[in-house]
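Here we start with a single chain on its own, the form predicted on its own, put down as structure tokens.
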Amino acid sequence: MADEITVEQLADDMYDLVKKAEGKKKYKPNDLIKEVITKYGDKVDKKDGKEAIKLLMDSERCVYSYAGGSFVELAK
């Protein structure tokens, strides 16, 4: 379907809205489904931004990293 969402499109929204915050604001996980959600409404849901959470860090593009909570950063 052309209105489908791939869990690739979302991991690639993500990614965006991590380089863009890079400096500024640290994104926590659920931060980022939440961004996703709200920008696809009922199209994704919070298992399909886990697994695209997941392929972010599977592809060594963002990693974790914790400071009094656990945040997405860009891999250095």
Second form
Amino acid sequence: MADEITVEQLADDMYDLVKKAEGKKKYKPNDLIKEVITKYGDKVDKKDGKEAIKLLMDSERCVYSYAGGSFVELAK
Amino acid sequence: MSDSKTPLLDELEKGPWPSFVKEIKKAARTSRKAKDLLGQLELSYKDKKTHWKHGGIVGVRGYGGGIIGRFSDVPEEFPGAAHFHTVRVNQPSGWFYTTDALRQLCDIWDKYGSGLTNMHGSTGDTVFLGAGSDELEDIFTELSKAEWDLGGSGSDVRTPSCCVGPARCEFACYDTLALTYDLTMAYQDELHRPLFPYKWKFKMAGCPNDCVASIARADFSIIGTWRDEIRIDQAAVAEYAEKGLDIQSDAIRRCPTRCMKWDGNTLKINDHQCTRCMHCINVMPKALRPGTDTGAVILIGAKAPIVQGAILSSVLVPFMKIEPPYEELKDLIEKIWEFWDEHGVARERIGELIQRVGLGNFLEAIDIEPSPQMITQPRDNPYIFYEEYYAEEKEGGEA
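The form predicted together with its partner chain is what I want next, because the block you gave corresponds to the form predicted on its own; please supply it.
Below: every chain and molecule of the assembly, starting with the one above.
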């Protein structure tokens, strides 16, 4: 990964986004990747974003949900 | 009056066809889940509405696909069917199972689920119907131990599916089974972790007969074809004629491009006019065979009418050699995904995106040259734009 932005940092950022949006908005996985790319510019890429989502799921902080399309939600 | 508890469903057992009601009743003898399913289904027929809720948060750890949530909206009345999730199991390429493998699956399913299966779902997977939320991890663990994996569901790569290919079919123009296995392994992440705007289906058909109906169902169809000439065994053609086949009516007149001639002794085919429809080969399989320079035509964009109307797929690459390690094919797939990720909106299939942005723009973005095969119907108007025509017209001072 470019510079110092770690996958863990991206996963934390994504978690915060999902948490803040709970009950108001549902994030699609790709939306989360776009958000962190917007935040960090070319320091991160799509592959880093994918890794971060993987980490988010494997750490059981978030889960996938399905309502027409697939979304990322907080694990209950 | 009948004292049956399912009088409406009983009607579906009448008639000379197999009945899913009969099968559920059979399962209901030993499964509470199946028994309550029958009860809920009868209620749905009575109320004329479904009592299933769709989706929600169900799945196994780390996976976003493979489980489809089904919750009953009358759980107090039918507790056995309160959670009735569907588990998609990634099927072997071409649906070849040993009896041992089938027993293994059934044993797992009898232990945890309702015992009801759908062999196979329209996506292609082996489908287990009726798992409780608490049982999902155990089912997944047992399947994994036995080296089975879950298939795709949600906005991801759906379980790639193919025809029986060269294993049982002499017409196969490439190894559909090998390609299906390769793509399944290569795109494990995309299969299990939804990241696309909507679903993506690969279907591999070995020849233009397209026995997996990929042209109507797959976002990305890989249909076997050939570039050289149809192989003709004139003696076998004559034998068909001797045995009573009306070659003129049954083959020549039904050729969509009228590219064949039969003078009573010799069959001639103008292969440049042939669209590889397979009709003549299907009529005389012992006499005609696909050519030997084989590969596949790649088509894109089919879908069933869920969000918008149904779309049949369009030719994207008229001919591509399909050989391991399939680099050219994978490069193309990944370019398309890149474009779809960038421009697709939620629940938009690739075919709908192409219609929205225009095929010309799509081709330019994925770096593919327009070709005459990309037309709506044979010998009809092209629906792509050739920018150089406009440039020439402007230079010439016309329109």
